[in-house]
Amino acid sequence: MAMSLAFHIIFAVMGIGMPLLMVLAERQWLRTRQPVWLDLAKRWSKGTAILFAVGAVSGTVLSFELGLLWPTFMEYAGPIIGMPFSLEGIAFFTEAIFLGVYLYGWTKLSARAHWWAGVAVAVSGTVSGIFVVFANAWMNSPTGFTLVDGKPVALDPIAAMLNPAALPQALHMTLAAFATTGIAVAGIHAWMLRKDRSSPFHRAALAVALWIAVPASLLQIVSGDLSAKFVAKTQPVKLAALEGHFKTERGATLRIGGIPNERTRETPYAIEIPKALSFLAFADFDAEVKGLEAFPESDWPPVAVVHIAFQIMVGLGSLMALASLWVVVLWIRKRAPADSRPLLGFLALLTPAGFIAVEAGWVVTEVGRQPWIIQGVMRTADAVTPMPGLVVPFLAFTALYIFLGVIVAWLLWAQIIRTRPA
């Protein structure tokens, strides 16, 4: 399930961030009239088409797994967060009729027509992928439902889907899959410029990623914080592990990289300032921040690899805003991002990042939350199948996504990076 999560997250955010960069693109040849960027539309568009479609695939692959693998977390929570997956099923269906029009629209329809279906396939797989992160913030946060005896009852599915982590971590996902793609864009493209300063092509390309790229990881900076501090206050022992900070204390030092050590509880070769964990969690320099020594042995993650994950996001989340801010900076100047070289290296060096990142931030959630998959109701051991067995498959199904993502590639470069510019 995680090896199928970790393929299909890059399509998820990719499908969200492509059908914007399409739309912008589109919009400014509506604009303009330059042909330059109604080839960039329509090179996007196919890019769309080929990531959507291999989403589809790797996507029903997890619903199946779903029930296969996790048969009581299914037959337990199925009732109360079936909402969201069946709102994310209509905007799926949704994304995937508009996006039929408007691959093949370009000649049956009007120019607005046309781009309004752009728009539509944008908004409904926004849609979907917050629909989706609904269903899995109620894991981290459950709600709509009351105990009785150890069964849910009296389910209020509306509650359970609006639980309390699904803004900030709506929030934070969408933001991510905007900056995620808008920075490999740009750096797709800004490499492409450093061979070829006057293209106007990758120009035109490198501008729309950046418009879309900048404000989300910028945004996504003040996202991270509320994140951080709703995780803080609802699920402190993830906050521990993430940190790896295993005493209580007041004034509670951060501390960056370092290799927690569960046995000795101590976390060496880490930087540490002195408060600032206290301030970032609760805005209080003197604040008191829970340690792992105060919960359970039983309850605790895995403290390294979850603080090592959450240091790789926030560390390429931080890289990504400062090239952002570089950018800020030119503009402010009224100079072209793409008229400076290093600025050029520097995005193409960030191209994968935010895929990366994306990959840590998902280890954070789903990873610091264990022992538990629903958070305080039912454990990860009591949730999974017995069945035995499962080497075979597993193997498959990677070889399997590794040819697709492979074929993907040579698609993606074939029709959007090799071909000759109109």
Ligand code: HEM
Contents of the next structure:
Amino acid sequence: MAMSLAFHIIFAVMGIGMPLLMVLAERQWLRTRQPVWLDLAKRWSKGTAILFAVGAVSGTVLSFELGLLWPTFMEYAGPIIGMPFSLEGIAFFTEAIFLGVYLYGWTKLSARAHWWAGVAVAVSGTVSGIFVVFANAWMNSPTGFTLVDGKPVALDPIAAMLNPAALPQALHMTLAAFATTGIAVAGIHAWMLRKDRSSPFHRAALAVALWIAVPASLLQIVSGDLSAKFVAKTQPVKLAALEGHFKTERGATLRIGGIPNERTRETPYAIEIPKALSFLAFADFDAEVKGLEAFPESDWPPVAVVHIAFQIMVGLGSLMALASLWVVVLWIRKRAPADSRPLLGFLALLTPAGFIAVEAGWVVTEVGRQPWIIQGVMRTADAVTPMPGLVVPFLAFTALYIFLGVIVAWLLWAQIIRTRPA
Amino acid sequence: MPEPLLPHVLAFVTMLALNAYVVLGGADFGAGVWDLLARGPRKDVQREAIAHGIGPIWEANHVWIILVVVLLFTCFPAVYAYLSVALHVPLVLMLFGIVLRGSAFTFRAYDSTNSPVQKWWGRIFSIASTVTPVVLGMSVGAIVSGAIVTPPDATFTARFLTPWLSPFAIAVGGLTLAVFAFLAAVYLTVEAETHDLQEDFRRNALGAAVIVGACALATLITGRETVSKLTDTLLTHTLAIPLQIITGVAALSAIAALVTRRYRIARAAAVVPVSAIVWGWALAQFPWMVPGVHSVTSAAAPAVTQRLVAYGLAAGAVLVVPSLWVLFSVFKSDTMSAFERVDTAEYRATDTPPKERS
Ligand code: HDD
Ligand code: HEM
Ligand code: HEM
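Having looked at the form predicted on its own, could you now put up the form predicted in complex with ligand HEM?
All chains and molecules follow, beginning with the one already shown.
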């Protein structure tokens, strides 16, 4: 399941970001009628088609796997969080329908109608992502039911869907999708531009990608801070693990880097900034931040994994924001980012950054919640299927996904990025 | 609304979605079967017609199965959980098929190098399209025969393998494949460009119809031994006789229309007996969703959830139905052929009049 999700999320992120790029490029084409924009819109729509197909089939695997691996969880949670999944299904429907119309309808529809079909794809893709994250957020802050003898009663699916974690998480995830896609696309074209600075195609592509990447990467920092404040309030164990923070203190120290050691209960090799953690978590330099020691060890997640994943996400996020600031400075000075060779190099290096940050972010959320599958309600170990020999499908799916990932990367490269029209 | 009504409505809608998956998504699988079996001088043309026929629509058609799964786990979570455990092995196999079918089809479409690699995508697409329906059918066979109900202390084989490997389940698997192939061939006769191509698909459709008949017979024979209740209900239920008459008449009209080359009528008529099989299954099993274990009412989620899902479905229908109508009217109307469509799209892509570059 974690494997399928880690694979699916890559496609989901691109499935949210790529349609927006494609729609923006087509809008430029409709306005300026410069062929380079049409070329760009077509290439991006081909990329979207490949990514969507693999996203759709891997998503189907997930909708079955929820039951195949976690039947008890689903029996319990289905009625409570089925709502966002049902709405997500409707969003998928709209997305798949209009993607068909868009991809195959270039000559069958008026230019305007065709563009609107693209807009429908972009909107429904984003909305479907938001609904899934609502469901995931419920696992972090379960609301909308009362427990009686271990059974959920007095269900309120609407309250469950709009659980307190839903908004910060959905915001953070959606921004992550735009930032990741934007930076990745910008990075690829930046790399091509280093060889051929004057290519109108790559200049156009870089420009559109940065329109998305820059605002999203900058806002991501703010939204990440919001998420952290929220976690501090509702999942103090997770926060302590994120930060490698073992001892409860006032004016708590922020640790950057370091390797938490659960036995010695210390996080050595970190850069320490006094009082900064209290400020970041509670907007008050002297606030008390609970350490892991305040909780029974049986409720600890794997601290080192969570802390290191968090450092990776924040580190990459900071680099992405730095690159974005750089672009903003160039914009203010009325210089084209495509003319700055060092920036192109930096962006090219950052191409995979968003994806790594997304994977790391999910490790933070999911592993940080362990040993709970539903925070404070159901333990992961109680939810698993009685099916023996799960390692077989796990290995088979893993091999399949690696294979598909390689093929998709190759296709995107060979068929879309590398080829140039004569 | 009296309480027990809503679960029945939702179960009905779930079956409706499954029905849509069978007649729409099923035909996309069936098309893959004909891709595998393409023979003779026109085999490449046949394959192209298949690719153009399902290209724009298969993803939308595929969402029906997602809808079925989502409705099942939201409205009938106990059934979803039960089936997920009991049918773990065939469902995993089916998922493999779904993943390979969809990705290989897309890879083939976008791999324009015409290399031997592209042939391999075609091969994977068609094999996955053929295996997946069989496994789907075997799972249904396991459910309807009640074989999935096993004591939890049964051996691994008895619990996870035998139920869907019974002769009856295998017969249902074969029936599913034959039905999907039949539907695809009938639809393709309408979409085929040339007379020759139409004749090819007509022959395929008639051949598939014979195999459907044989498989149906096989399910009745194997089914009589293992699940007498199924055949009993189908023979005695008040709705059974009208259902069978409709099925018979529609099936015969579809064949007659094929024989007389009235393809549009054949397409309309072919959908009816296929849907009747789906509803026959529902009727045979009613009110049980897992025979003897979970019924429509006993497995239903709490009433709030049901009510909200019903509202959600209504709102969703307002959005999805017109969108589907747009999709099918854009691509399944006959004003322009699939080939012209794609050719002009390419044309437009490369030869758009360049206004002055700046
Ligand atoms: C481009 C990707 C990306 C970037 C640059 C960042 N994040 Fe992030 N983060 C995610 C992508 C992500 C994510 C993959 O989207 C997660 C996983 C679950 C979620 O909702 O978002 C996430 C989760 C997540 C969580 C856990 C939320 C929870 O468990 O409920 C926190 C506390 C942060 N992030 C904080 C930050 C901070 C302070 C960042 C500062 C730079 C940051 N993130 C950058
Ligand atoms: C890319 C996204 C995701 C990744 C990489 C991911 C990864 C993980 C990981 C590593 C675990 C912990 C495994 C363990 O320590 O035992 C986990 C747990 C879990 N996650 Fe996710 N997750 C993601 C998103 C989601 C979403 C969106 C959902 C549901 C809507 C979800 C549902 C679950 C469930 C039910 C568990 C508990 C079972 C388990 O431990 O694997 N996850 N996930
Ligand atoms: C980790 C968070 C997730 C996000 C952000 C996300 C987002 C998306 C997006 C944007 C798509 C559109 C397809 C594409 O463009 O590639 C998609 C497809 C899909 N997702 Fe996810 N997803 C997540 C996890 C899940 C989970 C846990 C499930 C299982 C219940 C799931 C089920 C599906 C399905 C069935 C599809 C295919 C829909 C179709 O055919 O159109 N996703 N997802």
